[in-house]
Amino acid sequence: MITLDSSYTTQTLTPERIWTNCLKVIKESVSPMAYSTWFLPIKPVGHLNNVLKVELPGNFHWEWIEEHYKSLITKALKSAAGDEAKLEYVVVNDFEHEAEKPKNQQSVTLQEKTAIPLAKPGERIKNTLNQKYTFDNFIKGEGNQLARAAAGAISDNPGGTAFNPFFVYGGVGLGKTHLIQAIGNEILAKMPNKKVIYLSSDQFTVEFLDSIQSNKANEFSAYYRAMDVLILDDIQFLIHKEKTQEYFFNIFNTLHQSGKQIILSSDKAPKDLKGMDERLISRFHWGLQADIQPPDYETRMAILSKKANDFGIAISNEILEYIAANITSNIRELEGCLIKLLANVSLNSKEITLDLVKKSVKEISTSKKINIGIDIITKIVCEFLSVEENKVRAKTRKQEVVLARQLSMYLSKELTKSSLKTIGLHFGGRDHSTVIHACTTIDKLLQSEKSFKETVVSIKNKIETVCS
């Protein structure tokens, strides 16, 4: 039992002392993580006529407190300042400039029912899902049967099934992104008030590091903990990002404990995610892991027919059968072949003949089968230059390590679609200017040293061989 300081009357108690006494009650009723995340950032700013005024750092913070801890705070306040005490929140819009805080404060008492409307975060949630990814245009087949069935169940009852988290994995171009976004779109169609957010793990990492640099890590964490459905694509890109994994682990725990839905995708099964926190891998096994296999012949035919109809081009069964028989690795290549045919028809006024199709199939099927990733590039560069891979992410300035790091950055910019900021993140959180400097340095070496140029050509050939 907690004994509060009784040597002061409610008239003489300062706002700070009242709130300190409230915190003593609250701390006994919540986890250390919840206490530090939701209550320590609250600041007492005034006390008048039995009303304690406290400042909150943002709208999401207020909304979470109001939804989850209202009765606890009421109990703590009455213990600290008497039965007549009331609480008034001052919510500071966290997107306003710090110097303008006094002008942009919004006040709301504990007794008011109307929530403060979300500002910029709400706009961001609306725009995260691609509307073209729906269940209607997702072709079911033998290779995705379990994943599709589970996705439908989740969209009917997010957070209320045994499929939480829902972990979808499989190779490139098999429809993982389509399926997980279709869940989000279906949930919003049925339950428009749900907070659903989709993003890639690269984007999650960039936002996390931005929040660290701007001293808003608590707000970053609170934002994602306030979601009803969190959809995170390509979770494998969190590998070797220990701090980001730590924050995601805490967000994961809060969402799962609150009955919120978590949906993840990866190119590997959880057990194969080497370099991922074991605690996270353990939690990935709490729900359902569903793999997506390459489509069988019948599914490929169904996909081709649907896509051709969507593109508005008439293609004979003979041609569709030829494509389906010769492009077998993934859905993206099937679509790529049809786009090539559409371009020839619309731009070059060519008829779709079997010869034209054979040419298109040959071009598509001999292209790279998987996306070249920054991790693969780094691994191969380090092998060629006899440098330990982990050192290129460290702060060392040894000449051989710096060269390996700069060449890895240069090839990542040339061979991937990653932004300069994303590339920098893969090398110990360096900024985009470091990547630009690395590319400039390598360009100069390529122009001035023939032997170095030959080495780079060999490295590129190795990368393309591995990724073909």
Second form
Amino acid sequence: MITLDSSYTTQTLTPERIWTNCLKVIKESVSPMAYSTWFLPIKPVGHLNNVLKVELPGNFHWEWIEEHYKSLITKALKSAAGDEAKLEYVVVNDFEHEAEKPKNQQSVTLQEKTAIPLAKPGERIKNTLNQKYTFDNFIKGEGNQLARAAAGAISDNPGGTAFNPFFVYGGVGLGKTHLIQAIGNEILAKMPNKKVIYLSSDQFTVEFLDSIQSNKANEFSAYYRAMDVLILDDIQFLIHKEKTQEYFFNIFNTLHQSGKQIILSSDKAPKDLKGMDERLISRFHWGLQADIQPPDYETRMAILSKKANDFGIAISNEILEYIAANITSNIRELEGCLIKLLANVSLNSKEITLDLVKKSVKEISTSKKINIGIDIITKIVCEFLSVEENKVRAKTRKQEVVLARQLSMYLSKELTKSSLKTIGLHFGGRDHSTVIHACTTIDKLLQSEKSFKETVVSIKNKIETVCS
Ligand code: ADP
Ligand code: MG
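With the form predicted alone already on screen, would you show the form predicted together with ligand ADP?
After this comes the whole thing, all chains and molecules, with the earlier chain placed first.
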């Protein structure tokens, strides 16, 4: 170890040189990922009386360093500036408006821990929002009034309203994804420096599992804890994923404590999320829960007129009324119907007649079935019931495998147009009577067991979301 006389050090070593030497030692002891995440953003800003002053981009960063790398930094510092050398941290708390505002600097000592997420100066995160979802093209109606109003307030003042977390729930195709992404887009339009991230809970889970496999769960967590706005779609997909929930719980706490905005969507109200950690459910109640109901007739008409206009197709009121009267429970299907008409007009040069519309409406209700395949049904059922997918196609007669197999058969019958024979073939070449038996067994279970019925509803929702 190089030991230097402190007076000598003070006079001749620049902060940059000391820090560069520290980095050399540190680099040898940590992974490249940890090195670039935690050490490269640190800036040496002064060196006086053998105290090296370094600037960190946030309290969370500082906390992390103190918790995980304190002895490494001490060792590096000693080797770079002598045994007596000391370190002083300066934490910059607000990088968002760095360009406009003078720096809000604050020296901290070890005791003053307040968790403020990591925020690297000037760092832009990848925009994961779909630009097409805006408030402008989101039609207000009775069913979404509260959710829409709260969304507006949040986008004016993310993290600063009582609506944190903002929990939007409702059935498939009612505009949850549209609304929560519109909030993100609006925030970025008004405050481009905000770190806004949108992702589905499925993506979140996959990323989390990847991070565990590559020993990077801490980096995963740190990344999300550094956001100003976290938008997590379809939170019901975290059900029964305990480990992912646990990490999400910690991320949630950090963000909430530091006044960052959390926006969640789900197909059911928090209290109905069976299989979700109770601590999370109670936190979902902290802010605002707003449901989105299926649109009433007027709203359906308004949506149809607006979308027809956007698509540039002229459709008579009579036709719009027919669609609005016949597609009642799902805005995605209303849109789907118009797209079908648009295709007929532009590709087949057909005129929009009531007959054509009737055909399109009918196709919409069966097209759902076309999109859904036996394989995806089986995959989702097995995922929910924690059964290996290949086992349902094999001969196993283990109870849980039999249940997964029967439920997959039942849902294949209900959600696809496949014949009993085809369904049987998908499950290891079983014959049609086995499929009939499966359907009657599941029917009985659905009538007698409430919790089973709830699971099946969740599975169906997931299948419809994935296939739509
Ligand atoms: P969910 O997430 O609830 O399943 P989506 O947000 O994906 O539903 O909405 C389905 C489709 O319907 C999207 O194309 C969306 O733009 C459209 N949509 C939903 N609600 C509205 C609305 N109020 N106004 C305009 N379009 C809407
Ligand atoms: Mg959605």
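C-alpha atoms forming the largest set that superposes within 1.5 Å between two forms make up the rigid core. Positions refer to the first chain, counted from 1. This is a predicted model, so every value here is computed, not measured.
With the core superposed, L356 shows a C-alpha displacement below 2 Å between these two forms. With the core held fixed, G82 shows a CA shift of 2 Å or greater between these two forms.
Fitting the two forms on the rigid core leaves the C-alpha of K398 displaced by at least 2 angstroms between these two forms.
When the core is overlaid, the C-alpha of V51 ends up 5.7 Å from its other position between these two forms.
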